[in-house]
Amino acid sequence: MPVQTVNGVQVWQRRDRVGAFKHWLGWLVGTLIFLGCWHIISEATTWAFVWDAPQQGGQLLSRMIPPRWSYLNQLWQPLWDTLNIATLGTILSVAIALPLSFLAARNTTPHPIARAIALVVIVTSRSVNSLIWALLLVAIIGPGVLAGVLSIALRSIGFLGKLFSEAIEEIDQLPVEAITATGASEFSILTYGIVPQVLPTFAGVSVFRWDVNIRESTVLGLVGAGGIGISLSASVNGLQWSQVSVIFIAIFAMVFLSEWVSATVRKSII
């Protein structure tokens, strides 16, 4: 912090007078950003609806009030997809991406060459919206529950697969070069020096993911990639809002369930 002397008594400042001009003109320009970005929106926002939101949004709601219990027995299909969809696709992901991040990372990785084309794969998969990987894949092989384990596979692979690698690259080296002193093989120094340090964390992360898919893969249906999501847009275009509510009570039980099934086995793994 600097030091201004008043009368001849030292004053500890924050900022000296061009830290605080950057500060006050770095304030200037983030409003006058927001204040444009504002602006924009505003000039595309239809205002009478937005005022108009708080009634309909109430009458909305008074149509789903009271759910359609009976509904539920036609949910429970469409629930078990749901699941699958998850799971399976999970497990796809993690059967690919456990390779790509050993191809990833510094350490492991054989080739430059190979490190790149992993990466390129990872950050693809990241970049892509599990939404947007159904819609293709709905475009490719057609609807239903095999386009939603193969989208959500392909959104989760970038995911796993970088957390994977850095974990990979985190390990500590110690146990790898005592092991590589013993002449060991590539392979036994892979499955005896770093194979037992990233197991557990490679363990919690895919668990993680799976509760992640669960929220992901409710709405794949939404674009016909199967599941609940179907059951939502049937409902929601034929303006059936008592069964919307049942399909909102049956998400929200759902994640709830995959979400203390995750906190609980990763508690017990890490």
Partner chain sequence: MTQASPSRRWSPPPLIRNPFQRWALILGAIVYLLLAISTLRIDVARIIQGLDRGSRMFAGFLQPDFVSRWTDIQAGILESLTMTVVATVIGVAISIPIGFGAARNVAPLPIYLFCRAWVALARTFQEVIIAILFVVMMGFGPLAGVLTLSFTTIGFLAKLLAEDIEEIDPSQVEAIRATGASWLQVMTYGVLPQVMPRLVGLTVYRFDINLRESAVVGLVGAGGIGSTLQTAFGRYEFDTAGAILLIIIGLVMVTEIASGVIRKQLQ
Contents of the next structure:
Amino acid sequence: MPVQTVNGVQVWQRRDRVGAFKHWLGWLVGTLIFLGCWHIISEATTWAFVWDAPQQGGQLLSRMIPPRWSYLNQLWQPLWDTLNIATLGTILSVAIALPLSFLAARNTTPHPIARAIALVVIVTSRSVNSLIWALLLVAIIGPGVLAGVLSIALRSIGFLGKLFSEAIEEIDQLPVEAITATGASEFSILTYGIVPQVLPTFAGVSVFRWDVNIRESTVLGLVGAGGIGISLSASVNGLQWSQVSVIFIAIFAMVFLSEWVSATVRKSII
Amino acid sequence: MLRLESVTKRYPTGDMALRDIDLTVPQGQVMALIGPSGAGKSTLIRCINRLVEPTAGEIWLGDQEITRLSARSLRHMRRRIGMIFQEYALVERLTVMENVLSGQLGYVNFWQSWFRRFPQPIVDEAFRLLHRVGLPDFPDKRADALSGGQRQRVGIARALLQNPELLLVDEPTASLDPKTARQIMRLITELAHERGLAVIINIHDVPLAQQFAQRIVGLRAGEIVYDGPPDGLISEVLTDIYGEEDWSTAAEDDNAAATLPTAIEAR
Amino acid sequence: MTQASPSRRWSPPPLIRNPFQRWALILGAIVYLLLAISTLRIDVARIIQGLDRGSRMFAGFLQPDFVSRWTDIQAGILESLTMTVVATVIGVAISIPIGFGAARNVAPLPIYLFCRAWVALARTFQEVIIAILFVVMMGFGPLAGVLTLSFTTIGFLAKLLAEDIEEIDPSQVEAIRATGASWLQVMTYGVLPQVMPRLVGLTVYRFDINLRESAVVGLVGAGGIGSTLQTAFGRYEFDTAGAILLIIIGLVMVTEIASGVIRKQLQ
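Show the form predicted in complex with the partner chain, please, because up to now only the form predicted alone has appeared in this conversation.
Now the complete complex, all chains and molecules, led by this one.
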């Protein structure tokens, strides 16, 4: 107990002795782990470059300003591609995640084995970042927008599948029972009892993922999967920093707009 | 001891919460502040320790004027004013003892409070207070594990650990059952008498106010419409404060009286 | 259409009332889809050619080779883990003050705007873009990755922490302010206990995310297992790449399960 009687005086401490010891031990171990990790990072770092970084950063900034606005004319196509990668990728992943989520949800799955397979697909898709998917796909089907669309879709299936199936598992069972009681078929139970309940969540989650995908698709071009990332990669490699700043502003505007669209749509759904 | 001179509060929305309030509370007096919801009771007591900034007027505690104090002197002033809240306002995830000791935050420096190293005399006093309010046994329970009445006792101990001269009490019984409400009111008034504190209690429950306060002030739409002894609250006065209602049943039936102000509240 | 008619037609009400808006939206969507799909430029010959490589890749994944590059893989994993630990600690340490500053109910307006601007900046750009900038400034290596992950942690954690602070119970804060506590004491006694469980939960969750991202920032030279993966791909060692991917998936699954368990226990 944190309250002890010492020499007839009641003493209060936040923790008793064992608790305080564990508390400090926890902090000690945590600090040691952090310092150890920092040491490893530090060993792998060329500190001379780091001390140089403020100067490098300053130089970078001075080369970025003023932005070469005329470059914007060459950016419309890549921006259009980026939008398409995100949108088509999201649509494709919604189309796949929908049936998948009904297989993965405990209360709608036709068979435990189907559920296990669906869950494995979801977890695998989620664990691999879209950029890594793009790396794989570019190697297989060649660089281009298609690889971007597919990699966005492959990553989003897991995200959507997980949230969709969780939404299905959390539905109110009463309407489902009521529909079942009318003697409806399995399919009718699904469309009348379950789908209306989860549709708003599905729509909201999909729009949210589209917004995330816009952000993700800005970098897919770095590995050749289309979009504005290709221009970024080319400008960075060519040290065209005044073009890089134009690209940054374009990305900023695009992300800002997509966030606004997604927030507005989600608000109108709820 | 406490003196308000033409205190006015206008919220940014334009609502006049208080109009030209003049009020003096001498040392050792227990004063109840009654009135319908939105009459400005809460605003009035929050103006005194400047949790709400008054728009105009002067507030004197002893020989110090409160409304013009700098941030630092205001904190020093707040140490002299204890406050007890409607929904107890305990920090739910801290223990009972930590909640009581938080009454001393104005006296200790940041690191002392961060490491919970309060001076031993303060801890002694905290134990005494916990004992006095009837909670000697669980200083290490978390506040959210307590019942409503117990939480309010912790709230009282916290306010008293500040060693205040003035106690502001905001609807102490609003979320309590009638029996606990009486116990809490009795405790507050007893402690006030023991320590010679001036007390301002916001309260909805008129019979409770009459039973425990020495003086009643009725507030309506930001203005004082009654200031006098508890037995002066006759039907006409209540109508003046709360509006038209059949008050005769209230005087006869104690149960109805307990529920009556809540009925007014609900409107 | 007469009401008496026995067979009145019924169809479900459309989602968008205005028929013109509805059809414009549908038409717009179709036109957009056609335009978008037409930009895909599917090169069938290239895909067929790639299928061969794809099958080799797939074969590599089915027979992952953990052995021949094991020292590289081991170093990559270790680097990813250390990057995650350091970046999470630094990121959280910076996020806490920024999170408090970005909460409207506790921060004054100028500080609020400043912190919100930081959060917005840290959230706009994909971590890989930030990684590129850090690599350009600091040179290749894990430090650039650590800084990237710390930076993106701020955007995530400070925002969610600020939202949590904006939803706290204000009466507990008011009670602490009324004791005469300083601003820091109000934060540590009134606010911190209320947001602590969520702060810990978010930290664990962010650790999980940082580990995932540490595999990606390596693709642009910011250290970690991503660099190892990039190298394996560059050398067309698909069996090694498969092994690395399996390890990443395994690690991510383990941390996700662990973080889920920890977060569930906190609630």
